[in-house]
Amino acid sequence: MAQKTWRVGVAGLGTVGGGLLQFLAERPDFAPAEGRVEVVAVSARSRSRPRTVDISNLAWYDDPVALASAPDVDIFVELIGGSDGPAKAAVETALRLGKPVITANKALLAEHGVELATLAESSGAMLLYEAAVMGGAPAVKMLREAMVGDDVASVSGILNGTCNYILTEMEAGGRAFEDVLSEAQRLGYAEADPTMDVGGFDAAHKVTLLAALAFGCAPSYAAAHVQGINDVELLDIKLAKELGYRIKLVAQASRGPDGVLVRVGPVLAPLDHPLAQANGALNALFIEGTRIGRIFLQGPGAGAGPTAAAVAADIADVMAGGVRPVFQAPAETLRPFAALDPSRSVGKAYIRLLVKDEPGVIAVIAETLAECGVSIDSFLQKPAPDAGGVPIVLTTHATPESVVTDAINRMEKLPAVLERPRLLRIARI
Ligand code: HSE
């Protein structure tokens, strides 16, 4: 019998765009028990651009939307990024008319989730998105195939390739936020944006996803808490590794009794940590379920490689038919968002502050200190001679988040602190 050959429209051909063309090329029947792919057609804001693939031999659309509707395009496929523009436009026609769609836009999800969700749904059509999170790493299969029969309380990891790049490479090299930065742009692993990477908004429109994924709840970027690694200094990397810790940006969701906590931030986690060991452009993800117990999942989180094979691995899933909801529940039966108070959370913290180098110093911030409850578990002094004052460290016992911001507030108070302390939460592991 010979084999359906199912035809892709693909809008926005940069970094995986090109690189699932060049797949799709080389291995239309990469799915042989399902037919062949072939790409169509695409569009993309230029087409003269130089690329490493020929799209001479496919038709061309200026408007994503039009190729969204185009009657010889069965899968429409959207890398063209961002939350609303072109992007939401042609993900919304395709959607209307019943098409199946496959995206890598995890900002258009995270903030339109429920809005799209209701409106496959209603058309019958698969919006799927295994690309959006952790580019190669199954995580979406994982949370909405493999783990329905668990109750997840937690997931937890490193979610941006391009943070995790920038801090293993300051602390490899002792090189500097911005030329590393550029570096990973080079690379492919950057968004158009770099500000969403480094600034934790990537991180935090993937934890978004996993959190609806996992609990259950209607995806609600609005309502996380972001911190990027604009403010990590080489500094604390160094510190932070003498302490015997290593500092990643970490996305968490936690289901607690009352709502949900979805957080990204800098934290520190110790050197013999999976977290800790998953370096470079690479993606790590632990998940918490109530009868499974803890998984661990790492893949390459970012370049044109894995996250094509993720794309293709969708386009394997809508050839093979059947329809799941977009998150783990259909769109109207979703929990509504309720979201915790960070600073309720108890954890461990890393405090570095600079103060004059003076005697009673030290005496004065423990006191400080021990009137809020604070109680100290490591301390560290480096004499610095050029940095106009002395750097001191310090690494708390597990003390609730409120009580340590009002340390921070007191501390930066006194005469002897030369500029506010810096704060950084170590990973409860
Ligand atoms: N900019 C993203 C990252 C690409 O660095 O992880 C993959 O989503």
Contents of the next structure:
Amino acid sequence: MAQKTWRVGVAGLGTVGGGLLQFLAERPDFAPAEGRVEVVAVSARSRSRPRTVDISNLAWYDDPVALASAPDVDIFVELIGGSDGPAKAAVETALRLGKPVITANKALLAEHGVELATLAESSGAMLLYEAAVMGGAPAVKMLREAMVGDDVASVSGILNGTCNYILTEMEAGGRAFEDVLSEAQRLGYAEADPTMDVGGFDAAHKVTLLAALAFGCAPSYAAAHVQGINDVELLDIKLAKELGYRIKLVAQASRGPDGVLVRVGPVLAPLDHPLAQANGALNALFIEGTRIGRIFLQGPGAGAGPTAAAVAADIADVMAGGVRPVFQAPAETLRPFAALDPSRSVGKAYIRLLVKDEPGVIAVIAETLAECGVSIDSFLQKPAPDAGGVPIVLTTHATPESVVTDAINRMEKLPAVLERPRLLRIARI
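The form predicted on its own, contrasted with the form predicted in complex with L-homoserine above:
One chain, no partners, no other molecules: that is all that follows.
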């Protein structure tokens, strides 16, 4: 019996799309299931743009929606990006026609996940998205498949390679954020408009998907509390290291008895912790299960090879015919989680102050913290780098975030404090 050929249409021919075309041209019979894969049609913004792969023998579509509905396309792969516009319209078209859809579009799923899952399940189409989180590391499959027999308590990790690269280079080279960001843009690690990455929004989209899979709820991107690395200063990176920590942008979703907390922000991780040791463009993730315990994944979070491999793995799943709910449960049963207020969370904190070089300042700060109910764990005072003031750094014992914020507000008003104190969380990992 002749092997079945699965005809694939690819919308989006950037780094990942080019890597996928190259791989499938070299390995059309890669999948364990019987059959082979052939890319038959593509769509992108520009037909004439120079590319590393030859597309002259493929059907070209200016409109990705037309590609999604093409009768000779069996599997539609969406690599355009963006939560709305052509990407959303093309995915919806393919799903309505009952075609399997594979996407790397975390923003689309984080903001329209339930809607698309409902459409997919009503038409019997598969909607797969392994490449949307952590590139080639199988974070989605781990939660969607391997962890279904467990109750996940939390997921936390480094989900944005651009931010991780910038923070790593700031520490290694002793350079300011703006300098490293400019270099990252020149090297192609950061976009011309880096807001989605450095603002924490890309990581928030990803952890929103992981939270939905981990807790069997609807993706709720609007409920995520997001802070980027824009305000991370080189001074904080240096002082944190002296205290035994490294600053990382960490995305976390944790479940409690009253709801779920989803947040992204810069935190201090102990130097000997795996997250602190994941440098450069690496991604890393902890999954905490009540039965299995703690699982750690690490791998490249982007790039042609790793992300294309994740897309290929989803193509193999389509060929094998295994059908699962798009998230952890049927779409009609998914409900948004009760979002927890981060100010109620309890943890250790890093506080950096810039104060006047005069007697009695430390005593006043300690008294203010004590009045607010904040207990000091460690203390570090550095020589004045210039005439502008003296940096003082302290870490606290575990304290409700609202209490620490109240202390920050009070210390900011002290006559000896020259600017609003800098607050960073210390990771509970």
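Under this definition, the rigid core comprises the largest set of C-alpha atoms superposing within 1.5 Å between the forms. Positions refer to the first chain, counted from 1. Everything quoted here is computed from the prediction, not taken from an experiment.
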Handout entry: Core-aligned C-alpha movement of Asp193 between these two forms reaching 2 Å
Key = yes
Problem - Pro32 C-alpha relocation of at least 2 Å between these two forms, rigid core basis - result: yes
